[in-house]
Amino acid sequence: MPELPEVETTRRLIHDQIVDRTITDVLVTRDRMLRRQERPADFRSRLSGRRIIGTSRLGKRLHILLGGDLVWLVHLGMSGRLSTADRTSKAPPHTHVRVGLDDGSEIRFTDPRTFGYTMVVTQDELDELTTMGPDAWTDPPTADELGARLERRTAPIKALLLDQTIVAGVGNIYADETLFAAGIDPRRAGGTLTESDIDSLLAALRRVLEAGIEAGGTTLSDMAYLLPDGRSGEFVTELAVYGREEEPCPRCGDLIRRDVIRGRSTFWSPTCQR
């Protein structure tokens, strides 16, 4: 968490509030958030005075596009939240980065667990950093492309869905929901999926991501993810299997099972996902 739907929701909600604004000042109270910036001072100097010209996203990474062919990259990690507010208002606890804009507002990066990070890079530097596969929402692989990536793979399909070099943006929640919607056993070796299986998997992934984005993402009981305006993502009410161990499957009524696959909790229906 957050995964593709949460980051896309964040991008959509802040886009109109920050585009065409000029950055006036930058405050970083915890340099750990810049740990992937080669020189922390570059973050401040590259942001200051820049105009924000757009936003985009790749997988779980949010890109804020700046003048001068620079990209402000934000990865929310496990508990990060990006929001905008009047700079005179009190910032929430654990707000480690504050970027002032010329209309009196500011962009705030809040992250209690500090697994998130941010940096400002040139387009060339961004290209060097990008080792991810195609975006699961904006540029999903075709069935032939995904089939080629899975060919002869012996790892469980659940683990392969979480591999960002195969397809970018899918995390634990949406992998479980996608495999359930496609009727595929999460333990099954990726290389054994048939053309029909892959077609079902891609169609299910599209439906699940679309529903997740429409609902504003998933806010679990730990409240690790919130929308920029403080609301909770409502997809939690639509989860079919994730987090529902020992509850009845909504399709067959048998109990949902929890297994650990490659170190990740996996929720699935043994009856519906044969």
Given for the second form:
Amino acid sequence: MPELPEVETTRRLIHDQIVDRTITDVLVTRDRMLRRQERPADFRSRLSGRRIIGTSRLGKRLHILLGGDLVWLVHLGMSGRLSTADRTSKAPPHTHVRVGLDDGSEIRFTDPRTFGYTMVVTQDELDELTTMGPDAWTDPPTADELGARLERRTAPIKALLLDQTIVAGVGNIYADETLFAAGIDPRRAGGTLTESDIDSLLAALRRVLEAGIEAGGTTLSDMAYLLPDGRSGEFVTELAVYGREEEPCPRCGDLIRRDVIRGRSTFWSPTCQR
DNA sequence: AACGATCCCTGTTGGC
DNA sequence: TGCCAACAGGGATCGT
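For comparison with the form predicted on its own, produce the structure of the form predicted together with the DNA.
To see the whole picture, the full complex is given below, headed by that same chain.
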């Protein structure tokens, strides 16, 4: 599902296809996808005729930078996919937004479960959106900064890693993989992590995200996530614990356990993670 | 303020 | 084999 590595992979793959193109058409066939746009009519009017000048990403949010200081924002939710294709080809099921470009192609936003959303905002509006913490990959916090954010927190570290206001981009899969790589029990209260734990956590986060991006993200068998070119993300073969309940831990051989923490499946190795 | 529960949505899965 | 309830999860929102 789309977490930071999946969104970053998506960004890289569509970047060259869309930059320097001009938007000619906008077709929205499911209004729900615009639910975060204050005035849904703005979506179409702000995109039409606009030139795409770049792309960026903050956490799991993809930004398509437009002329006129506007930002086309796409959040893939849990089943969203962004792709480009010739506009005469058949769009996949659950394609809710199609944005035509001046070379005959179009950008498609497809999302079966509709947890994703898209909107076009001004720079001012962007600043007012829910505050996100620093990006886990491009702007990771220092150990001191993360330590300060975790101090006295009683929520489990697993839950705090998923909190986008602490660090942005980590979802359920990469949170579990990071805690495993760092050897930290996901149930531990955030405030109980030592300096050394936090060092391990940040190093593990870096390694796990790097491997995830390198592999083109994670495509689970039951998930709709595909890269913009239709390929699967290959990180699934590198998952150490996620989805591996009752399988032997790759480090100690003891069985991997699944607990529900804050309503989210959490896979971990009780022997390796303390 | 911090925390945890609930809800949104639909394809897939698993139990009967 | 076929049906259907349960499940999955990011993040907004709400109650405590």
